[in-house]
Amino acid sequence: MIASQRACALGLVPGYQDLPERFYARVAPEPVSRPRLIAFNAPLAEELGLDLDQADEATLAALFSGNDSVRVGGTVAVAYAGHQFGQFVPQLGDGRALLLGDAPGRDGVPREIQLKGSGRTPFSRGGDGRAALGPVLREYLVSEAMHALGIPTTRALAAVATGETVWRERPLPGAILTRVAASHVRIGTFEYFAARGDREALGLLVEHVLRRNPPAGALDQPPALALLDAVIERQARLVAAWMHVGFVHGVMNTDNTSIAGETIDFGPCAFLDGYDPATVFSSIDRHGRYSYSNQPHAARWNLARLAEALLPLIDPDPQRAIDRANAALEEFPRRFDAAWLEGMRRKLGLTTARAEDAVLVREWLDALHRGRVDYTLAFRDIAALADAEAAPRERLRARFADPSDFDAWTNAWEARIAHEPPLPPGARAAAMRRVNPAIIPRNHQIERAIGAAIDDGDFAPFTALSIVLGRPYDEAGPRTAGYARPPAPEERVTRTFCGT
């Protein structure tokens, strides 16, 4: 055990790492040999506590490429199993990535720092334990808009570029990414000792992700049924959240849903552009599992897969046990339906409930479906109708290839605007426009950032995007109306890719 060790280099404590080994494989990660600072998220380093208001670019570098991460010890990979569309891997593991130790936070609520792309692992698995450029920029985008969206995600403290070439289809530049979680715990994690059949490893593993990431109300229920509830809110609350803002993870195996209810690994995601219920981005996604509409059903599996690792500690009975896990997981699609609903009522400027309201979504849907209209944009123009503005109104009419499919669908929006409770002008839009955003990470944009930086070192559009992405909520403007629009037929991305 290293519970005594402090990473003095960032501040950090040991927590995960007070668990026993068996949790996790201790190593160091691999120096590398030029690193330099692509990307700082120094606000997010205030959150964390970490005091490195005077530390320039070069340290910054050593730092998060590992370099300087040797001396301190204590860095671990941890340890997990999954289910990778559908078929089950009892043992993956951090193959690239290792856990550096928690920082307290300026609220008291700890988060772990994480190095990915910092060398081999003993689940490696055969790989080089690096990360080329491309997803390590796609994540630090991906992640922090995701924050800047208000959805609950891993984040990204920093970005490394180490000097060294990495081979995948080619040989591409090599990264370092630093991650911030509230934990790094998996669905996968508890399938690992499940696997094992290691009941005292899971009963610590409960312990510490109740301590870790309580529940919102009492334990009066067994810990292990308490975690498992609490995961199933959650990921209810996650997955609408996605769907909400056209969202599509792309690879939501067990291994890559988070205990507490965070967006983690980006690898192949994407949003939407034009509105397609089947749509799916990632090139190893051949039969839409991880499709966008499919996404509630996929996380209902995955919870269904935590609860049968978690049997042995929700009743000593086997029979009761099963009882009482699927008595949990059938909240799920309650749950999920009305955190769905909640969200799309406030989008379409809704501020009470009816019942024909969740038909009158559908059909909004449904329209934009048959017209393959771009699904942010709708969104945002429809708060326009809200206010009654005669321009935007016919700009969003023009969008649908059938003008009637839009005539039919905001007639029955504007009846039902008129059993709202009466609120000042500009009100219902304005509460709209905080809830639709303006700005999306575009794939098309990603992608120019990422060939940007790959093929010239140019990572000014990076930097541009990143900081435009901080703001989505903002009404486009002249020096941003260029990231609202949606791509041309010739900038469309169809596919994206996993970074390993």
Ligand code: AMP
Contents of the next structure:
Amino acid sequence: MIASQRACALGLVPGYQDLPERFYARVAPEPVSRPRLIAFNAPLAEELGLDLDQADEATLAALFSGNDSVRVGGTVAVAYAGHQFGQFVPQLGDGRALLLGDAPGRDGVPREIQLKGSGRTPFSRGGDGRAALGPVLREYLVSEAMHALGIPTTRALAAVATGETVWRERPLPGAILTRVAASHVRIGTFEYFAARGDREALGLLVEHVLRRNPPAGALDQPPALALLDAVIERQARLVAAWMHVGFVHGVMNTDNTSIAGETIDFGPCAFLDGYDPATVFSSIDRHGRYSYSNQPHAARWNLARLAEALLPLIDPDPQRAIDRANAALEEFPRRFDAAWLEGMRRKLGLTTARAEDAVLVREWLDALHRGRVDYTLAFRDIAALADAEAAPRERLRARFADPSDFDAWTNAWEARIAHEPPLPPGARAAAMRRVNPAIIPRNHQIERAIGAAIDDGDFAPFTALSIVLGRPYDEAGPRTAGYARPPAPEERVTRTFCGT
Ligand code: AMP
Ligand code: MG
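And the form predicted together with ligand AMP, for comparison with the form predicted alone?
Once more the chain from above appears, this time first in line as the rest of the complex follows.
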């Protein structure tokens, strides 16, 4: 093992690199000519236990461009496969990313550090191994916003401009993102070995994941089944959390489905503005496979691919393996529905559960849909109902094309609240504001920040947006109100593009 002590200049230790050589390719980053630091997430570095508080910008730029790792070695491109829009691709892998190693974590939980855009690898196929500035800024903003919203996600530790040009439809400035994940293992990693009939590797991967990302419950079942069960639980909770904030991932392929249950891959993702469950943003998703409302079904489909890959390890008897895997998969809809309803109750200010709650939520969403009401602001302003404040209530009512829709529903909501245990004045509204964000990463704001960076080299809008997105549940004040506003008709973004 060459990377025994220090996996890179950051003082990381090898984690995934301790698995056998067929799990990855050893590759060094391709150095870049003029690395310049765009953003560095100092609080995250501190959480990760990285000793960087004395590092100057040039040092950070050298570290997070990969220029420093070249010297130290130990970086790997990880092998994986995946189903992309339903089609199996037996080999994908890190075509433009490199794993540096594990950060210790101040909480003792190791996290993987990866460079994205660091040059070609044996998995690059036709690609250049690079990333353009726009997608790097987008991932930085949205992944950190997801974290601030309280949703499991990969994080962004740094963004560095490379000083080099990448060629997409037009020449663009190049950049590198440093991504942090509990694990970069995806459903596609299991599919890679399953497709090769490599049971030994599958077993090692199961062991690795169970050790690194241990499930909450006891391991009173075969390890592969315990793993499947844990991933089902994590994905049910994750996708429910996405639905609660109106997030559309956009490219829920099995290679973008994390075993650790984190949001990963921020290519064509976007948040709903006006509520329509059929919303699709991604330019390549022509049939709505990954539309907002289809996300739980897509997750269930992906989990079935994980189950298939794990079958030989679940039970030596093929039929019993299928039965046990199916029994685990059947839990997904129940768990998703429970997590979804639990979160929706909180968003509506309910602290207890009653049978009629699911209907109350559905009727609210149907009313939002009929009026294409802004999803985020509708939930945010609904706290006004609990406050019994007239002005915000009228403001919310006015968002509905047919205000009688709103009146009918609020009557039902008030009748339901009558069954709730009483709370001190203001407590219900305050609790609602803690789960209904005022500010989400709206696509028109992201595009504006990216445009200023690319066209004018002006990173101020990016930095300002990044700060505002860090406190999504704060009441919008004079300086932040513009970020809370939905896009004007001419600002609306209806199409997003993959970050390649
Ligand atoms: P993604 O769409 O980001 O999930 O990537 C799908 C696959 O394409 C992965 O194997 C990536 O590593 C690979 N890929 C994406 N962009 C590039 C690029 N610019 N160069 C090489 N490989 C890439
Ligand atoms: Mg991906």
